[in-house]
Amino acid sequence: MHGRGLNIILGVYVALIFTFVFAPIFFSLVFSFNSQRFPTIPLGEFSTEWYAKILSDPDIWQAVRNSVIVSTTTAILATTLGFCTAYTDFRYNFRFKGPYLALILLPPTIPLIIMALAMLAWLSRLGLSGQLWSIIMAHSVLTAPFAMAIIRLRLHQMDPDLEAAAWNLGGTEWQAMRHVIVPFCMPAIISSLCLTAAVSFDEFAVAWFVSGLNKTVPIVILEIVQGNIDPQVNAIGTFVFLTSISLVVAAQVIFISRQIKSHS
């Protein structure tokens, strides 16, 4: 009975968490629907008007490409040197691994304000500031740690004697690299995709400090919240909400059901 009570707790707990989470979405996507231009109670007719506006607004669908632009090319430079990184964690022992490797997670711990005055600095005395890939690079150094982790993770699953006999049975290094490591980090390594694409999606302080006049979909959020109360926001936080959780989602349904598969 003491574990059945404690369990009820933990569930209430839980729920409570997601609901203090998640409430204030479902209410922006409840008035992205609401013809009233504030967002009171109760509501007006169910509209489009705002899904209209931001759909017929240039400057939005500029920001759209560039996040898409941004994100994918995150993604795949992150989660390229994620790979690197934990593929020498798991083949190499070497002096001072411990200090190596957490620096490498080092960038996810560095508070956000810091991080995008530290790029804007570096990336201005290079002549890079101001262009998409000032904000490719920001956000490149700060997901990879994430791809890091995962593809890791799926590496220390893996026997390290199968690479090894590959080698004996007469494969090249670079041959057992693509047969062996990168078909079965493959899971974790398409999960590193989506994970770091939507983490690049939805950063908004790094790009703000380094992009110029390349706005991405979060930095116009920005600069129409400063302005004044526009039901656009709502609209347009629905679609960027959308497409980050359904990335997360992707990553780990992909990583979890492979997880599941191996333990089989």
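Here the rigid core means the biggest group of C-alpha atoms that line up within 1.5 Å when the two forms are laid on top of each other. Numbering follows the first chain given and starts at 1. These figures come from a predicted structure and were not determined experimentally. What changes on going to the form predicted in complex with its partner chain:
Put the two forms on the same core and the Cα of Ile9 is off by 2 Å or more between these two forms.
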Second form
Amino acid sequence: MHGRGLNIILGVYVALIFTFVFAPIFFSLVFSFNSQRFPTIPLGEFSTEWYAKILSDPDIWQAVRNSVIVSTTTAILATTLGFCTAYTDFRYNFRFKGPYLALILLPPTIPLIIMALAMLAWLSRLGLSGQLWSIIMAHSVLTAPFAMAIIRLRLHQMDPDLEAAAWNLGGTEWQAMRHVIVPFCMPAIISSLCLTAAVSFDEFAVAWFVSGLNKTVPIVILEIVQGNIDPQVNAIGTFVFLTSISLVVAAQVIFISRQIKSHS
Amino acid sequence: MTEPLVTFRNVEKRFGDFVAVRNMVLDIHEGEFLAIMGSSGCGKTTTLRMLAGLEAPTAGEIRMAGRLMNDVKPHERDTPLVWQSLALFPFLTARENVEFGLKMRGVGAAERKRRALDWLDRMQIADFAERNVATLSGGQKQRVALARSLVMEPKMLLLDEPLSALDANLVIRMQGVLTKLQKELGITFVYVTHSQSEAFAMADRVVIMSQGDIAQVGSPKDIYRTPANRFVAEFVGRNNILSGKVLGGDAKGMQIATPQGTFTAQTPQTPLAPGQSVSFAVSADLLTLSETEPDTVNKAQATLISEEFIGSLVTLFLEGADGMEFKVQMQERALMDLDLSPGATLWLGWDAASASILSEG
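Alongside the form predicted alone that was just displayed, please also present the structure of the form predicted in complex with its partner chain.
Up next: the whole complex, starting with the chain shown before.
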């Protein structure tokens, strides 16, 4: 009885969360195909006008190009960093390992706006701000903890004898890394690439502060909204949402399906 | 006598304050099946890991064929190990697992495949060569692990409790496979186990370890019949251990007074002075049981407490004077004409030759 009542309450709670998260996205999607300029009900006719408009806008194309470059490079850098850190944690014990790990996991706990300001101050002092790779650097720092967490989880599932078994069969430490550790971690590495790319692709605050004139997609969205009310924003928003959600879902599917496989 | 394949000279291994292996002196000979046996934490696995180069000795020397091995890296050795966890690579097929070591050593793909398939065939699992190892049964995985090590054609194979995850029937089968392989290949097997039955069934020589020390080295029969000390006597199965003081004796036997009576035991090599405290062991299968007083040199009366029946063998537990528990192991059919109701009083008997004196420690 008790359990059932609780289940109903939890069910309603989850439904509400989903409604509040997805309703705006859903309406954004609906209005992106609406011929009317203002988002009002009743809707006008079905139209792909706004999609045609963004596709013909060179600024938006440039922003998409920038975003793709930034998010792929970030994904590779952050995943590499995350892998190295996770492996260090797995393999070695040393003094101050606790603080070392805490430091690595710190970035997501800092409010983005503070992070963005600090990045801007630091990078401009070094003369590194206002470039595309400024965003890449900032995003790599921001997303490396996620990469590390995913890969660390995978390494913890590994039989610690596997690496020693590779040495025992004549593999050097590098060979063991290449032929045992990396293949074992591959599902986590792919997940991490997807996830860090998605975070970077979406990220606005830090990118806006350090990018200078190199706009990424979220920055362009803000500019459109600031300028006037233009349903283009619904179209481009839908596109960004679909990109990110695909990456995140891909990350989950790859990681979870491999986990089930390796435990069967 | 040829030079030993491996020599341990005063080898010690410490982890912080904990001494895992203490002052070990041991020779391992070419072509022998050596079992290292002991309970967990006795240092047997550490000894094996030192052979594989996964741990470096803190002090002393380990030599293989004369070469000092203390700081030789694992991958520069020729000491494949069959792991307790098997440590098969889960993302590879059975064949790729077997090929792994050859690949590390730079053997070409075609040659690798040929040799791997050859070994899988020898282990009678050629049909599963292209299967992912995660889908294989325990026994099949075991064979893949063996093939993966043996394909390297080592002079010495290390095995760390490889049968501990298998069920009892399969253990017996794999014991047969292992002893046959060892005889055929003529290479040295160093086999670490906590199981007495595995060690005694397969090994030419057994090393018994206790808290980092070697308690006894010998053939299974020597260890079973003449345990060197109290630890071995207690560790090795069903021994009755009696303690008392030496009364006197000659070359034929020592008289020892115990709370259970005065008994005669085999005279040890180092003579004992009268008055000295001493223990001796009588194996459970060397005791006789009768309703009437036996005509053996040693005899004692005891009350039957319980019996443990394992097929053709029966172990009886009896209580003697001063609360001493006696264990008697007999063929089931030899018990037919005895009164075995609990509480029955029976006579135990044994020869002087069956009682071996234990050194202290």
